[in-house]
Every structure is written in C-alpha cells, then in structure tokens.
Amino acid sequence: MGELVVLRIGHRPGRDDRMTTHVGLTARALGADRFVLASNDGRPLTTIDDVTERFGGPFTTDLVENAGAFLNEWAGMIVHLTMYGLPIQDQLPRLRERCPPGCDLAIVVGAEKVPFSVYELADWNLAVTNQPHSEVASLAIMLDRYSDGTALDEDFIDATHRVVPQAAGKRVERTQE
C-alpha cells in the first residue's frame, strides 16, 4: 500500500501557525498518512501530534528544512494544489488512472508565494477553483474527491477520545483509561 503525504511549504512562523495546523489536521482527518512541514518552526506539529494521540491514527508528522529536496527525493506522484492549476474536476480521472488511491502520492499545499520549481516538479498542478481561497478548503476537497468520499468513513485506532455525533451541543468521550 502506498503513502499519501501532505507537504506544507512556505509556512511563516507567527503568521501561519493556525492555518498550517489546520492543513495538518485536515490531512489527518481526511485520509493522509503523513504531514510534512517544510520549515524551521515545528510548533504546529505539536498540536497535530497531540490531536493524533487523543483521537487516533495512524498518522505521523515530520519537519524538513527544504521542500525542494523532499520533492526531488519523492519517488511517487506529486500534486500541487494551486488556484493557477488545471480544474480538479477535469483532471481527477487522469490522476486516478496514473495514481489510483493506494499509490505513493504527495500533495503540496503552499502558504506564501510558491517557488516556480514546485510547479515544475509537480506531475499535476490542480485547482479546486481558479479564485483566491483557502488552502485548507483546497486540501479537503482534493482528499475527499481523490478518495471518492471514503476518507469520511476512516476508522482511527488507539484513540483515547472520540467525538459523539449530536444534533446540537458538543460531546467528547474518553475511550481508554
């Protein structure tokens, strides 16, 4: 079975902490195996790891200094999510042909201006919409469509907490002592 990795590049410490954390949490919740942050600031990983510990996995996080080096060493397919890319709804059938769920896939999500080399290294530059929008929304839509909605049924193991679905209010239960 392949690995589905989300790579966050361009993280600006202090400015993007919350957004980067949300990218990682979205990756975890919607079927990625690993979140890689290209930065010298690993603080967002602490929150993501804490959520994984409480709400289950498997899911891992890594900190790398250089996104280009990571992408150059990656042996699988690379999708770069960008509003300048080709429409996901048109390209997804071809992506699934070349890299069906279960193959090694890295999904790149940017923050600040993405270096042109990422556009060149990517096998696919895909847009959820060609309008300015959130990278968290793009990632969520990409993961959901790529998995054909099955990521929503993901079972997480070794959770100590679980959310109890309710029509109103909030409820979290401990699952283990």
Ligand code: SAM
Second form
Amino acid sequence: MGELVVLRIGHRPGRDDRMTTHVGLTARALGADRFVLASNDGRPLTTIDDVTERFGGPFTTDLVENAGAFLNEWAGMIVHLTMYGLPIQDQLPRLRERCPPGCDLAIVVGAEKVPFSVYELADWNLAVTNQPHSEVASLAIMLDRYSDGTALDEDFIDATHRVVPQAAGKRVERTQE
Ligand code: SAM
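Could you switch over to the form predicted together with this ligand, since the one displayed so far is the form predicted alone?
Then the entire complex follows, led off by the chain already shown.
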C-alpha cells in the first residue's frame, strides 16, 4: 500500500498558523496518511497530533526544512494544487489511471507565492476552478474527488474519543481511558 502525503509549503509562522493547522486537519479527516510541513516552525503540528491522539489515526506529521529537497526525494507522483493549473475534473481520470488510490502520491498546497520550481517538479498542476480561493477548500475537493467520495467514510483507529452523530446537539464519548 502506498502513501498519500499532503505537503504544505510557504507557511509564514504566526500569520499562517491557523490555516496550516486546518490544512493538516483536512488531510487527516479526508484520508491522507501524513502531513508534511515545510517550515522552521512546527507549532501547527502540535494541534494536529493532539487531534490524532484523541480522535484516532493512523496519521503522522513531519517537519522538513526544505520542500524542494522533500519533493526531489519523493519517489511517487506529485500533484500541485494551483488556480493556474488544468481543471481537476478533466485530469482526474488520467491521474487515477497512472496513480490509483493506494499509490504513492504527494499533494502540494501553498500559502503565499509558490516558487516556479514546484510547478516544474509536479506531475500535475491541478486547479479546483481557475478562481483564487483557499488551500483548505482545494485540498478537500481534491481528496474527495480522488477517493471517489470514499474519504468521507474513513475509519480511524486507536481513538480515545469518538463523536456520536446527532440530529441536534453534541455528543462525544470516550472509547478508552
Ligand atoms: N497566488 C498564490 C500563488 O501564487 O500560488 C496562491 C495563494 S492561495 C491563497 C494558497 C494556496 O491555495 C495555493 O498555493 C493553492 O495550493 C491553493 N489554491 C487556491 N486557489 C486554488 C484553486 N483555484 N485551485 C487549486 N488550488 C488553489
């Protein structure tokens, strides 16, 4: 079984903390195996690891200094999500053919301006519409489409807490001490 990794680049400590945390949480919730943050500031990873501790995994996080070095060493496919790319809905059949779910895939999302080298290193530069919006929105749609919707049924193991779905109200139960 391959690995589905989300790589967050361009993180600006302080300014992007919340958005980076949300990228990591979205990756975890929607079926990625690992979140890699290219930065010298690993604070957003603490919140993500805490959520995994409580609500289950498997899901891991890593801090790397250099996104380019990570991508150069990555042996699998690379998708870069960008408003300048080709429409995801047109490219997905070919992506799923060359890299079916379960193959090694790194999905790259940016923050500020993304270096051109990332566009060149990517096997696919994919757009979730050619309108500017958010890394969280584009990642969520990418993971949902790539999994053909099954990401919504993801199972989590070794959780200490579980949300019990309610028509109204909130219920969280402990699954273990
Ligand atoms: N103008 C920036 C650039 O040069 O890439 C985009 C910044 S945007 C706030 C942050 C990230 O959100 C992008 O790097 C990209 O990963 C993602 N993003 C925003 N709009 C997108 C779209 N329409 N399709 C795919 N990804 C998008």
